[in-house]
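Next comes just one chain, in structure tokens: the form predicted on its own.
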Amino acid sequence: MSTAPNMVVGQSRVARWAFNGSVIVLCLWVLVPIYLLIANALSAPSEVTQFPKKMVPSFDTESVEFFLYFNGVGKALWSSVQVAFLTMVMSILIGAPAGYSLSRFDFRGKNAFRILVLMTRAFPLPLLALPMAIMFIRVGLDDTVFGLALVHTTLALPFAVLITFSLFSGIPIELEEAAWTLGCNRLQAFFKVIFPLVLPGITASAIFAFVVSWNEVFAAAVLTIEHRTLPAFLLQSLDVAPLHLKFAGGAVLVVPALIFIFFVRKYLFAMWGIANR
């Protein structure tokens, strides 16, 4: 009689078991890879092809100061701000709206929109590289901080209309409703009553657009020579730089984004909250 329960018993706790192993290798796999880059960075740089390697790094600055005050990090890492910062912007501004739509309003071929949307990042970027560069040439956008801005808004808007899409879907019209009848119009109704609600999902998706266009590296490359991106630059540069000094570019790289999503996390998690409701 005692069997069945036991069994019951045994299977939650192996799945249990399997939960939490999963989420450690998972944990592991992300942040490993961040802490041998990190520590690399700030180990001397005959420690960096050291074995074995030491765990806990000598915390030498050589390396990071070095490739801080290389020619052209600055100006590289500022239009790295710069176009990060309007992609961000434009991403929002154009997205929320959007999504706003095509959650709260009916037209014809609205499900077609929503795949079209998702169907510009089937297009690989190599591909529209040339004909890309000829447009920007002919209208005067090449190696600007906007034209390129312009490019990484364009790969982060499809996931900006979805992910607020799916947040304004969870937000019940009946709260618009209510807020029309106590004498508000529909824009006076969103910014009283939704914009609050959905304000965590739209950072969150900002954040997104933000790391989107901060790990962008072919657009940067090819639209840009004197405006070039961190990681254009660091593509250009450290190709044959030695092993220690690509550790300390790519920790310059990483550790800003990590900063800016760890103090935006509450954001991320609010997003999550929002999106299973």
Given for the second form:
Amino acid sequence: MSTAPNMVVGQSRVARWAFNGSVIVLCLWVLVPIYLLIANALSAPSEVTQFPKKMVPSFDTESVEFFLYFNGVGKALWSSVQVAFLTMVMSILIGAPAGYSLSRFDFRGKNAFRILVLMTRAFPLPLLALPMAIMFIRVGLDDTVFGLALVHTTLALPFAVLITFSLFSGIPIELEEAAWTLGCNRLQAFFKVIFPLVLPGITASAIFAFVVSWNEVFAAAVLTIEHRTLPAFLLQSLDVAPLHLKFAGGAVLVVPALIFIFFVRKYLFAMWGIANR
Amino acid sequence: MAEIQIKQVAKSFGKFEALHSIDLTITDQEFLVLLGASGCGKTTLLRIIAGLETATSGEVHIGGKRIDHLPPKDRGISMVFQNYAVFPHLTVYENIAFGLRMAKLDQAEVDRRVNRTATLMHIEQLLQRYSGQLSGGQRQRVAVARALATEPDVILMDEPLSNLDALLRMEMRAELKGILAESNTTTVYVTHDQVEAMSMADRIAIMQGGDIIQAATPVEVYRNPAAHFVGSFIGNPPMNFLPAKKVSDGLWTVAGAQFDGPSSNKNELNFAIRPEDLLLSDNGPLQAKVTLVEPLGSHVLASCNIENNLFRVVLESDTSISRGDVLNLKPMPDRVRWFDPDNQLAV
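Having seen the form predicted on its own, could you now give me the structure of the form predicted in complex with the partner chain?
Okay, now the whole complex, with that chain kicking things off.
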């Protein structure tokens, strides 16, 4: 009996070390590249290739400025914003009703549907790209903001469905029922009671869809020429650019996404909780 | 006028039959309690009246009008939920006003009704708070105020007190009964707590396995249970049962003693008596060996053994008995009841 508590403590100490160690490794895995990216973007061009490196960058904005005024960046940025905004709107308009039905109604094939929603993410986009490009050319959607937004919506939709599903599931059905008994029909109850309660979560889910679109490069590169989004434009133009410009471009892409994700992280955890079941 | 008529209402969930054919009439302004263990169908029946659940077959009428095809909002009902369902994004004031705004009453009338029901429920000082800032008891009061504010014909309550602690529950029980009696509404109240049912109801409908076993006044269900289940469910401690064998027509042996009983073509019945309907008497015909004595202040509860049947007796608090004593008990003749062991019904 007397050794048992010691064993437990010993085990938990090892487990704690392993846990803390993994946390540190994972954090470094993510943070070191981001640090290097931003540090290099904020260094003078000559410092980028210098060795040994200074840990604190010189906060020289020459690379970033050059990059921002580089011909075509503004246009690509505008395309990116348009595509991401459209993606966001379409994902929520289609995803939220699906999430609501999954949480409130019982129907045949509900579980299969939920798995299918996830499975769409397992389907590699490159496999689809060529047939899709041909189809888009046939219907005249190629090289349009709307066409690309459609593709990005299919990528963002599973997340929108799962996040909103977990949001709606977190709201007791009795709140809706109480609204019904107090004179609401289903739609009124939704807008007067449920919608205000899920609004923060819906916003988070919308921002996430925005980020998915913002970060997507493959479909954007294949399906657009004139209306390139920023990532696709960078892929094309920075390929042969000097190293310091690559860093500047990378930072400009990563920072907005990081900021958005930071604000909605709470809701993303909720989604994983559901998706892992 | 809001008489509720439930006609042959049945409900099944897939293969499971939650309600067999239920027939029940609840008179205008009556306080009816649906009482039963969990899973007996009482909440399902309430939700069918509310319109939150659709009956598989049967009809529901309120005030002479058939309403089972109408959505909840058109039934003239309001409901209090077990978890209160107070809207978290609205203040107490807006919660109570919710139904009134849906009915498009003018602001002066909304104000008047909110203040009146809030005063009635003693929450007038909480009107600007949100549900997160309220205790369970206060939320409960908001839920009742919200249901009363629309001045419905029928109020439906689904175990509204079960989430409160024991003391608060007792207080709210008395308060609710008074308020609902004055509000002139018909009330259907679901509970699994028989004390709550006895103390509040005009009439209790006892449910078991999707059927209403008995619907009668509290005194009637207590004194004359229609079935074995009612006798054992109502009353704390419950009714005592002993097997009885026929001697001759109208004469039965129970634990070696003979009793006058009903004439029946059965050879065996169950003899039943409430624990407080027994007297200590030197020539008492039932010999009960005491196995446990619980002095409860107002009375003494003795658990005894009669031919391996648990038999409880409630005695005066100054009775001095101890474990192992043999009591001679005399049942009060007019309180003895008989049940058929096969169909469990009263004889």
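Numbering follows the first chain given and starts at 1. As the structure is a prediction and not an experimental result, all values here were calculated from the model. Take the two forms, find the largest set of C-alpha atoms that superpose within 1.5 Å, and that set is the rigid core.
Superposed on the core, the two forms barely differ at residue 45: its CA moves less than 2 Å between the two forms. Relative to the superposed core, residue 31 undergoes a C-alpha shift of no less than 2 Å between the two forms. Taking 2 Å as the criterion, residue 225 does not count as shifted between the two forms: its C-alpha moves by less than this amount when the rigid core is aligned.
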